[in-house]
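As structure tokens, one chain now follows by itself in the form predicted on its own.
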Amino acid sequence: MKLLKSLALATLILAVAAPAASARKEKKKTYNHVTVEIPKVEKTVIPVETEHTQLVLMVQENGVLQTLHYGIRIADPQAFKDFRTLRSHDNGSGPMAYPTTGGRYIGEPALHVKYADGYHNTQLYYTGHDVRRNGNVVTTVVTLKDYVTLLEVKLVYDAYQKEDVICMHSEILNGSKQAVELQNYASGSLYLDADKFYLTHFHGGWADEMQMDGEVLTHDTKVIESRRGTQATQCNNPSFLVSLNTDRLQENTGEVVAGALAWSGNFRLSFEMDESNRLNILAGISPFASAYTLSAGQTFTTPDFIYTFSGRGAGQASRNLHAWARNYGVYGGGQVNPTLLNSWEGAYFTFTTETLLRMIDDAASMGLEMFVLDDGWFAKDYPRNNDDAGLGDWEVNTAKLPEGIDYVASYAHEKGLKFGIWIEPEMVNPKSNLAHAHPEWVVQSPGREMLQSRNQWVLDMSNPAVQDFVYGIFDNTMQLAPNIDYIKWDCNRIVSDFGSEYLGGDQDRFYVEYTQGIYNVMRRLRAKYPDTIVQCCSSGGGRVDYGALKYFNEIWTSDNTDALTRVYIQYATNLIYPACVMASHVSAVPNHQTGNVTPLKFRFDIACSGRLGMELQPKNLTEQERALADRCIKSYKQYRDLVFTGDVYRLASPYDGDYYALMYVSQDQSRAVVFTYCTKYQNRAIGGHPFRMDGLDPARKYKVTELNVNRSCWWGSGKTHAGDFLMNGGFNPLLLQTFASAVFYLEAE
């Protein structure tokens, strides 16, 4: 994992520019009975650049920092020095790079501060900036100051050159002698200029996460916000795509800005189209019930706001984000993780040691590489035989597993498999020894009913003692057997009636410090267990964000394992997050969530477009199904490195028609894998459906082979074809039936 955030790591100072502060002084002005001097500065262009994109900041003569351009890189950014928008500023202060409550600005603020004297006005002026480079990352830090309140803000922009991604955050310093209250404290502001803005965002619920939604933005403000505390992303996601000058999302053409917030708690994205038709995007922690007191001399650092610009539609925007994620944003990003059999849907809470050993035998003989023991293995006094007891008591249930976890794990290792295990460390059942011993550790509001969800309460992660306990759950679980390879970390409910006995009278800090508490624990765990694969699960997709992915290798995309539903969930997830993090499992039919019955091959072909796993009882497969499963698992290993590290190209959207298709291409364009699916019966007169492949070298020839079938659905399988032929209508597999699917492997000759 490459962590290049610290300026202390910088090896080359490119520029240090604080032209101004030496300069002329304005006349003294009096504000709130305090006499101050606002320095006059020279107009200064500050470019934040990647290989192909450019964010241009401008310091105006009055010291105000503005955003003038974000898009294609311009050879000479200094050309913006004399740029004029010719728009009236009577009702505002122009496109401020970090707008505040105060002065002329009347829109949505990135920063809203209430001071000790009760006033709310903040006016930030430029005092200097510096630019430093560390390998692929160029970091620009712009310092702004309010000369009345002595509040200081550093805007930090990390520009990832090859990936064309910018990550920004703010560092807010209270330079006064009295505490202040941060009421809004966004990570960043991004102004866009276009004739039209089309917003793509995501909504859903349990077993229905990451459903794509879109709309043309109109004047005023569109807000996407989570107030769930935990499981912050299950009903929406802190990410978006904005298409410029169009009324729809286009895959391969047009200008698109895609962004995401690296935060696992309550978040807020706002999209404000002002009276001058500019769009201001703000991304940050939700201010809901989270006014944050900043003591004198204290600094608050916001999470990263990650964004990229594409001139080639949503496809290139996704590839930019995915490349950044694999290199910087995902723990162990790009490493190929093992295929696995998870015990949950195959056994649920009802299992014995013998049940698990036989599942391990099956997993090994099928060619899978890991066995994961899910919920139900722990608690003695309140045994975990269903979901109403045992959470918090993390000792092995020896009545169910008398030989212990080590016996099961060792058996898996003897069979050549890795071994993983499930925990839910942030939660506690009322029926547990922990709940009886430490009721003060439970999130609660005094005098009110302690509401349950899934028969459990939430532990107060803002409390350092609880953080130590949660760290201990993970640490002690790892000691149950030598070489536990994988932890599935779950989180199965939201926060309700929030309150912390530990925080006392400062409850506004709860939501922020809960999330920071999780990160504190994960930092400690990663220091001790750097090589353990950890999955982030939260009733499925309840914690899918780049804040969590700094510490987790993968996500459980949804509890819904139905292949048809996963078509839409995985398509939308892949717009923002790379395939290497998407755990996708083959389960039994009728599906346990939807009742749908889909062919086994369709289920495998969907699951193989992410990290392949199985979530069923293998002994229930027929001989024919077992042979197909063995075949699909074997072929997956032939191309899975492409799924984990290749560039994605989406060939057909299930939201636009009856087909879904995508492909992953190696960085050197020598290999590719193509997935094609039909979701609705087609008239036989239609014939083969043309999919235009992408990302290949048009001048090279590729041998194309359909996998896992005896008879191909495409006339060209087994033959060699030119790249330009495959990319321009020559590829037309025959997919006529609902749930027809095909996977093709390409290799350059």
Ligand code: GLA
Contents of the next structure:
Amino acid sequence: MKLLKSLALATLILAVAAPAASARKEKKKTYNHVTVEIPKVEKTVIPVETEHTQLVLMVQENGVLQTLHYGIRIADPQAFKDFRTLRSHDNGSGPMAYPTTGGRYIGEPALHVKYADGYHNTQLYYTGHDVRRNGNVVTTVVTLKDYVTLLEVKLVYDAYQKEDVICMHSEILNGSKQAVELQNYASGSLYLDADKFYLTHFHGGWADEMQMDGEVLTHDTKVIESRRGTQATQCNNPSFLVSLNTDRLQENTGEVVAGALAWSGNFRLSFEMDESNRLNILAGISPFASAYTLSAGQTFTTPDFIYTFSGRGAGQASRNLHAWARNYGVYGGGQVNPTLLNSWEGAYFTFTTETLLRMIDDAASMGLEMFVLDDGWFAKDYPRNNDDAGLGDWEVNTAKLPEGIDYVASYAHEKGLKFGIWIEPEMVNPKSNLAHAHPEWVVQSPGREMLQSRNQWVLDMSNPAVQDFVYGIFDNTMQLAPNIDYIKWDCNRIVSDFGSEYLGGDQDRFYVEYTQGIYNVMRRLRAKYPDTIVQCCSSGGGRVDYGALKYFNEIWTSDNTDALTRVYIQYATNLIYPACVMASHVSAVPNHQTGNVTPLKFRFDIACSGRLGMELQPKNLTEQERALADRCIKSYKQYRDLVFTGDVYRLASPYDGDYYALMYVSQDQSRAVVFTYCTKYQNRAIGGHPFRMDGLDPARKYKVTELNVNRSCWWGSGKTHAGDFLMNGGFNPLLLQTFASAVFYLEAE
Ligand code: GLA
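What's the form predicted in complex with the ligand like, now that we've got the form predicted on its own?
Let's see the whole complex now, leading with the same chain.
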């Protein structure tokens, strides 16, 4: 047995020793009877570094660019220059930085191109690289080329130093004289080496988004893909965490790579563990029905693949992503957005001007800062009194609101509130003037039934005329009253039977150009309306991704407003997306989605861990409930900057037990807010539950105060405690009942 092993090893070593010589011999390549020269290159290490992490790219002698390391930053990355593995080339290529179909590569390709002559092979060789520094961001661009087909790929890595985040994308240039077809065109590839990989990802459905799922990866390929077109993230999300050498996700220990794709359309993440146990992660636009024709001289730019490495568990990975998101990834990230009352669950489609004015009165008297008029305010010929008519006809329904929007908005402004309004611009009801005027704008496939969902059709955003129209909806809505402060942009169905009259014979472009169409519109709108707060809603969390968040300030996390379900949705959302984007509303009980009855305090304490809002009819609250609401809203204002800008520390996962706890700590560690919740009745013998606070300065003393109660559930409330005491088990609030919850505010002395 031993002998066999050493024989096998000898063969492997021989196989490794061989390529250097054969690479030199293979220098000349013959293609269609043409011989091309592959220029000789020097072995070169290209480190892509942040303060604590490092991606080591390596140009091999044969010109192939490989990924040799992603993890903790090593002081001298040049040490990788002589790094060898015993991998036999007979079994395919090494870890190519951007694997392509062709040559020895037999795994999942980042890039798969079909050329005009019908051939599918692409072999990319290094031609040069360039490093630029712009403050906190170091950009490395590596250029690769196929000398036969003249296809060129630029790999662009933006390394965010302080945040320890790398964003990469590719730019694919067709340097040939004929069109080529991109069949796979991922944004990037990431190779990881470990004995075991535990993948955490997200699944769900309407009103049940972002449920955590996980598994130890086995050999072959795990794919997470959305083919929904619009609402791409309702059932899964273009994001993940991979924990190395473990079979579970750990909050504070272990190596974790977390990543996300900035794309709001069909996406594909693949995790391929090959026969050498190496994991290749690819993230990109889904190639489903989307082979992309690239004409001669044209470049396709893929969306960003954002990733981070943490040597201290999922917690640090989230903090890295959140910091990047606040500083770069989210429109208006890090800004504190107003609390609000949204009309939807309190009034649905049934309201008059009077209903809205009284809701505004109540919102103002409770200390909320904005009123948002949701669905139901528009369309005259086909009034929007339920969800089967009106979408597309964006004029005020004066039968319902005779005084117009201006009147309501001005009333809100007089009361000191901001004003927001709902639109769903990508959609049309068959019962609308728009559907009659522009049937060709509807996504459809000729001769087939135009399938409806929520009684509506999707408008073809790949068509520039539709983009102009959608731009106009937003723009005109903004003119309905001076100072509209907030737009809720909704998108309530998926694409089915896709087809675009505009694209004619090139339907493969539909899904990509639909998403690019939204981005085109948002870019134009942001140029004109830089300060408007825009919420990204898609039946709740159907469009939760960093592509959308470049333009939107926040997401409607879920249509599910039940505080208990929100525990799980918000916990998981927060693994990838920061609290500042997470809209969270207090609604009525029994909850309209689940029927659950939870205490008002529990509902507030959940909503206050994100961007607080209310979504109910305030006049239905009792006096006692109003008093509690006033108190919770007031105290939220005292600490909400921590929710929007602080670092999150998750203290207990509801997926692991009956408690959920998290805290946000200011960057200077002088203030913090701690949220604790219990989801199940606890045996009285258990007593106080010890949570370990985190992120505090161990040496500093903090005054801890439980908020919004007359008697605290923790013996230590109102007193001063050392950071190390709070972080090592001294904090044990009594949370014995189902839906018990407590919020604590910490201030350093
Ligand atoms: C979607 C949204 C809700 C609400 C309704 C209005 O379901 O997610 O918040 O705006 O549409 O029709």
